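Presented below, as structure tokens, is a lone chain in the form predicted alone.
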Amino acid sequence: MAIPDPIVEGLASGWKHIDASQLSQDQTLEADVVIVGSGAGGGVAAEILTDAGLTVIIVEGGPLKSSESFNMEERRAYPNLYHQAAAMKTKDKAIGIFQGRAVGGSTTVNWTTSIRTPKPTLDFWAKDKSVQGLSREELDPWFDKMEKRLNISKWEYEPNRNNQALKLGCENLGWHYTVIKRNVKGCWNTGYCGMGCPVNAKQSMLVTTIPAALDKGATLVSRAKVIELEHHNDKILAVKAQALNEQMQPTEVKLVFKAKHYIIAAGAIHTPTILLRSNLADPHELLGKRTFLHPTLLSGAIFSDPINGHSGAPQSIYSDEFVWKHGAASGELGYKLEVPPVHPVLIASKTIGYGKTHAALMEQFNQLQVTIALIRDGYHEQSQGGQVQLTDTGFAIDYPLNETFWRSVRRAFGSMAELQFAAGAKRVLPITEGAPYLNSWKEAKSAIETLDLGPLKTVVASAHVMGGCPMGEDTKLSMVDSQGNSHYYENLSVMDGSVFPTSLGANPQLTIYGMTARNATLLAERLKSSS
């Protein structure tokens, strides 16, 4: 039975929601706190601050959708719920990037994987990035709190065949694997999380923290694109935004938001973009630098029995066999092994070839298993990430892929092929131009050594954008302190994945939930004590 739609019920009950596309006149709104962004950071902060009795305005560039809009069709989901219709790419077009664009941010369309921040990541941040107070022991109570709030628990059902192949390959090879925790309640196990949950089972910000904040009087303004922050000396004075129409194009209507405190939680692309566009203090030129993507490779495998990778929980098994094998910063780059959901448009757009070759691959769609390897970036001296840059029309992400990266890609293709053959694959196809179908692990091992890898030849994707506004106590390394507060503006905080000093080596949503829960609670206490 579908869970009632909290958006429909909330709007009927009188929530304060302003769809900026419907405005015909300029508006100025005021509150104790203005939050830019409604994803993992903005949603959690909004609930905690309203719980504390503060008035809150949430400003979101995307539209307010609900399960009534989620019809499990890729052709509608990607244009309606993703930035650039899920076709965003880096400056050189070598990496495709998925980012949500709707109330709830990427939590509305992610695959529900919930992993606590790895201890080696936190140890590296403390030792090399001047981050304080974020050990696993200090963070675990906040993870406990958010896991309880968002119903995050180990997936108790049988993995789908796509995930089972990952599990079986690991078992047969003696490799590490773990059952994934998911943020779901009453899940129908359909496998369409990436198109918005049609039954409101996914505990995204859209159906949890945002409704809770609105129930307590918060105001949500959707389809409002933040242009810049107005500031003077060490204070932020206002957030300036532009209304968007239903086609997400700018209108003539301007919006101004004023508050005692401002939280930027627009994600690791848009937070640096807004701050750069506002010409905020940045004496060490850190903004937008060290942007991390977990650049991800794909390996297809044909099985004799149906895989049906479109059906069932998209991700329920992962392997960390190779993430930390060579240490955090020395040796070769580590990579995490997972699987993606296998939907027709998604896979057709992330594979290679055309005409008969591509058609032949798609004819075997139901026997196709796909494994992905997420490269852990930001630790090794030859893995310093990319950069968000302002352009005349918005922003660009420059992310160079160097020889150190390509060595890891070759190793990752080898690991994925070995795993897929160990799981029973008949043939394996590394998703890179010119790669043939490989018929055995022995053949794959030899062929992968000589594959011609490179930008625009090898398919590289990302769904995890991090960094660009790093945290820490050393101002030469960071823009905000370890609690997300600006080093330069007394009433500005950042609460999203842009504060990560490196990538995580794990899917980021639970890290953002936990850290934001801590930082927003501390901020609420400070704001209440000063009022």
The other form holds:
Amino acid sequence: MAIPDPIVEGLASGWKHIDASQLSQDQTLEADVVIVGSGAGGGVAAEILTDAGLTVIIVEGGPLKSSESFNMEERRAYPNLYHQAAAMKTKDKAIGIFQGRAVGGSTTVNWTTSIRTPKPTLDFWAKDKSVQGLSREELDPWFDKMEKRLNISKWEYEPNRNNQALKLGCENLGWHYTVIKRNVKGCWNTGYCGMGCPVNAKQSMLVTTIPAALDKGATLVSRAKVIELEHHNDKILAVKAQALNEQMQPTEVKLVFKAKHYIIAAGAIHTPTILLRSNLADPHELLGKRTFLHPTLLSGAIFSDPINGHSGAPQSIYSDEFVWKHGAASGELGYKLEVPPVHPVLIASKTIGYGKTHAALMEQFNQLQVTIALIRDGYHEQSQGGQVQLTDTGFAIDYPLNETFWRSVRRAFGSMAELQFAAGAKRVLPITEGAPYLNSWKEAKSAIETLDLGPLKTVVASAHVMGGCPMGEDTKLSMVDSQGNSHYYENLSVMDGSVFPTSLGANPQLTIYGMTARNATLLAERLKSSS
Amino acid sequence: MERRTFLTTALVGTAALALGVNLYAPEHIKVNKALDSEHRLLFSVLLPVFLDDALPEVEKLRIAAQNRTLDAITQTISLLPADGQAELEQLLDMLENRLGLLVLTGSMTPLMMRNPDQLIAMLEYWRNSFLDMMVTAYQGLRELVLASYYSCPEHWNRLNYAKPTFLEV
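Show the other one: the form predicted together with its partner chain, since we just had the form predicted alone.
And the full complex, kicking off with our chain again.
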């Protein structure tokens, strides 16, 4: 069945799109505002600023891909739509990181979970991180606006069996759970959000704000990797980029973008990387520090009945039973319980072992329920996150995993096993070296207490990169103010998850949408009044 | 790749590897490199171990699956960032020469000459090593092979899985 492709149609209607891989000569482009990145931050900012009548150029490192190429296969989706073909890892290789790299950023490949910033997070930022004007009361109108814009609403269909297990386990144990709100419109409930929505139901930036901005005359430049910002005194003068070819390798072609104002929205790895590479003022050496990942553990469970975790909305239930149990910054680190979609490459690579044991696990692919625990990092004094560092060839993410973290991992494995058995699992397998299949909660409880956990033994993954360019009013703690404007450069703002002073304890897209909607609206007013 | 080509490459490669060409061959003889720039021979030795019980039992299907996986591995490697490619290349080169083998496995015996149990022992040695370098070598190869194998729709039968077909109707 042919699915209408808004990108193909938009390009045919005359959108201004430059695929830098096709350029043979250097280019210089000018606009009122240049936005680096087209994900949750860049996409929302582009629409709002274009709506305000400003001219906008969006510069994206990744390619412009659309539903006609989304074929529901990981072997195509990962190289096309993810950084490092979804195989990115921290410096010591202990954490695998999924981050989008295409027009639409991670919103093109995320699992649609839309959660307003938790109140304890905002309270902590106000109290400990000098953030002002970002209480839930102040943010809620912006969440309302973006929920309406992106069709974010409670998932009214039955959860798939993978999520149902999470729900059932919580019900049987009396634990908290919530039905997730999703940014979808006419969702086919197929389960392939992570490979690019094949039917354009997901209201990612790719099919909403970016097309809206392009309809109103914005220019999109794809496959253009931003190298650095040129600056003098307290002004940014230009953004310099390098064209990438179709294999994402640099070509000889250079691009220069000039604007009255510059927004960096390249995500929590690349925003700090670009700013560090540009040698911008950073007197308190904050850039790239306090990078948070919501380091995530996996627990597999074998059920008698089919789970078919590949089919249906990937995430529709979550449990916050353990996120704030011990307070925001005291006690043990909190963790959020969710489930991931179960697809062949994802599961084959994020499990343990090889040969006969691995093949036996894969043969139970359809009976496999997977629960994940996302650890809330950045609050506790023993949870200070990691660091984005420049290297000769690009960047590295150094994220040490300490004893406090591993204590929470052990508790999280326990909670997940308890939940899975309560939901009817026959056997549970914590995804860590040396863990056997566990046959009951009683057996699991004692086995998990003695598991040999650690980096490179325990599978740790992340799909939420945050921090590295924090916001706040205290310049000792922050690079940008609470509205995302640079403390040091009058025409520079940052609008993405890099401004979070801690992790969120919730999936980040809606926080970025809401905060960017507010910050870009304020910026548009300022730019309009000064012109 | 046709089976015949695969076997030919394997045989030539075997001889080259057994000689430890990287270490001992004169500079002008580049038999190994010229024929095996993608480390297909090395991976063809490792695949049956990593994919034991996953590969089809029927020989013809098994060889086709192995060759498909070798192609997928080449493709996967090409997608890694420069740093990752360089690290992997270093590891693969070490596994293809005797001194490297001695460092990594404690034995100079070419991998091609080792039986499955010896290869499993080698992987387990890395997997449980106290040296992070060994563990990451094991994990890097493991992830590369398993991800490449399961990226091919032809290998999903055993999972009783297929992607939806509504787009093809």
